[in-house]
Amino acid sequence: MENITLGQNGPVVKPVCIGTWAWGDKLFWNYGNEYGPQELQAAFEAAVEVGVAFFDTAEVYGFGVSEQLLGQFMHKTTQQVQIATKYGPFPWRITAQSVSDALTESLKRLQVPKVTLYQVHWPFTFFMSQETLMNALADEVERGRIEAVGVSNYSAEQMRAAQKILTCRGVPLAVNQVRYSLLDRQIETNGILDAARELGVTILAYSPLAQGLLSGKYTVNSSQTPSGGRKWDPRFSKQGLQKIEPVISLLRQIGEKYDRTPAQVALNWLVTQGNVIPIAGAKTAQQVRDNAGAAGWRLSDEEWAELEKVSRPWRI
């Protein structure tokens, strides 16, 4: 499985990341009802077993529960695990010390002395300037508590501003985590992807399966119904599912050639681009194994182009 370097000279990680937004989240994902700690521990163990032990979490996921669960699971293994977590720039955090304090609390929940990647969850400044924020993150790199600095949901202009500040400290911006999939291609037209390539910034693609739409489970004639917050998402309506049918059909067709699922083909479309890492959410061991099946092979140039063409309506 070919590894990827985060940014210009950051840590080397796996080409697929396991997303843990659902780990402990009761508001959107119904944690505690449809699944719980036992299923999540099995998912964690499966990730270690198949060699994709790179996890993305955040202090706000489950209000800290996601980080706590990862910490508990990591404590039980001797295998290397890489963690990316996120800092929330809330209005009441107004000093560099608040960044350091937030990182301290995340490290406590994770039970580790440092994390592979620390990201700013949103580009809101409120009462703390980007200069203060980025310099505080650079300080933590120097202290050895984070290996690389990333941002999330930053525009092309905001990426450039963050990169400029960090470069002055000798800490290049490693990552921008943004929504990106065959059904969410706006970063190709709003300048984010071009800026990332220019700056040498890796794209971490969240919702790479569009909340499960690209899994092929949800069709107009399927009895499968979405749960949690997806029940109110118009993309899961009959009209929405009819719109994506050409994409799903092509994913199935290509998948049959490689004995892969539609989801694995959709994830590979991102991986094949290079310097793009999909963050595929997983609540069970089987989902982790399915996600891992997106790596270790490549779509042909022709197949990649066919998927690019059929999904062009989602570039705007």
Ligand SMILES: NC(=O)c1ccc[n+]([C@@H]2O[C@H](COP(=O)([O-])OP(=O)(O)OC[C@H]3O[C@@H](n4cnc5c(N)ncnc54)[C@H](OP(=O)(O)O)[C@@H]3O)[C@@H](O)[C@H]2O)c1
Given for the second form:
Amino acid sequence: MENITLGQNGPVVKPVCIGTWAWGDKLFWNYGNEYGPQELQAAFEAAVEVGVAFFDTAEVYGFGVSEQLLGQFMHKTTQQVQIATKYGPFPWRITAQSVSDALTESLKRLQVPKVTLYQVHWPFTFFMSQETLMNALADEVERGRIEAVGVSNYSAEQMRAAQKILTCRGVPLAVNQVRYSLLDRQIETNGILDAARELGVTILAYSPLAQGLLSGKYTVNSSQTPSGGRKWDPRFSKQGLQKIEPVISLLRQIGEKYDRTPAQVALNWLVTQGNVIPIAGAKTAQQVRDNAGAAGWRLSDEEWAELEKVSRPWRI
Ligand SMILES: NC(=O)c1ccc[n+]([C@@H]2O[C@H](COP(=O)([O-])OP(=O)(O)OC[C@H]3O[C@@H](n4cnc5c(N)ncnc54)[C@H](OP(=O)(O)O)[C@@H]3O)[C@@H](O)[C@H]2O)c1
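For comparison with the form predicted on its own, would you give the structure of this protein in the form predicted in complex with the named molecule?
Whole complex next, starting from this chain.
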């Protein structure tokens, strides 16, 4: 498994990241009903075991529970674990001190003195300017509480602005975390992917399985129905599932050649691009193992191009 440097000269991390939005989240993901702390502990242990102990979380996931669970699980292992977490630029946070305070709380929940990556969750600038925010983050790099600075859901223009401020402090912008999968390819047409390449910023691809759709288990004929907020998502309706059938069918066909699952092929399509790290959300050890198997091999150029072609309708 080839590791990846975040940004120009940031920390070296695993080529697949494990997403933990569902860890403690009852609002969208139904935590506590279909899965709970035991399944998540097993998922955490599987990630350590198979060598993808790199987790993405946020202070808002499960209102802090995601970070708390990670903290508890990390406490029980001696292996190195890398954490990317996020700061919410909420309206009541108006001074640089609030960045420092939010990070202090995250570190307490995680029970660690520092994190690999600290990201701004959304580009809200109504109450704190990017100037203040980016400088506060650069201060934290200097203090040693974060190894690298990232943003999330930033446009190409917002990335450039953030990079410019950080560069003055000698802290390059390491990542932009955005939605990216075979069924969400807008970053290829709205300038984000090009800007990331030009600036040397790594893309962390969130919802890389289109919230489970690209695993191929939700089909028109299967009895599997999605839990939580996805029930109301038209992509999971009969019509929505019919529309994605050509993509799923090609994922299966390619997967059979390599003895890989559709999820592994879909994630490999991202990994193969280089400088793109999928953050695959997982609730079980089995899902972690499966998603880890997306790295360490390569689709051929022809297969990559076939998938690119079949998923073109999702570029806009
Ligand atoms: N920055 C942001 O604004 C933002 C927004 C969204 C997400 N994120 C990050 O990105 C991560 C991933 O995104 P996501 O959770 O929205 O979507 P995702 O990774 O595309 O899908 C995750 C879901 O797919 C199913 N799944 C995962 N692996 C599977 C496998 N191997 N086989 C079968 N099913 C599998 C699981 O749900 P079921 O088993 O229930 O189907 C899982 O909860 C989040 O956890 C979070 O860290 C960030």
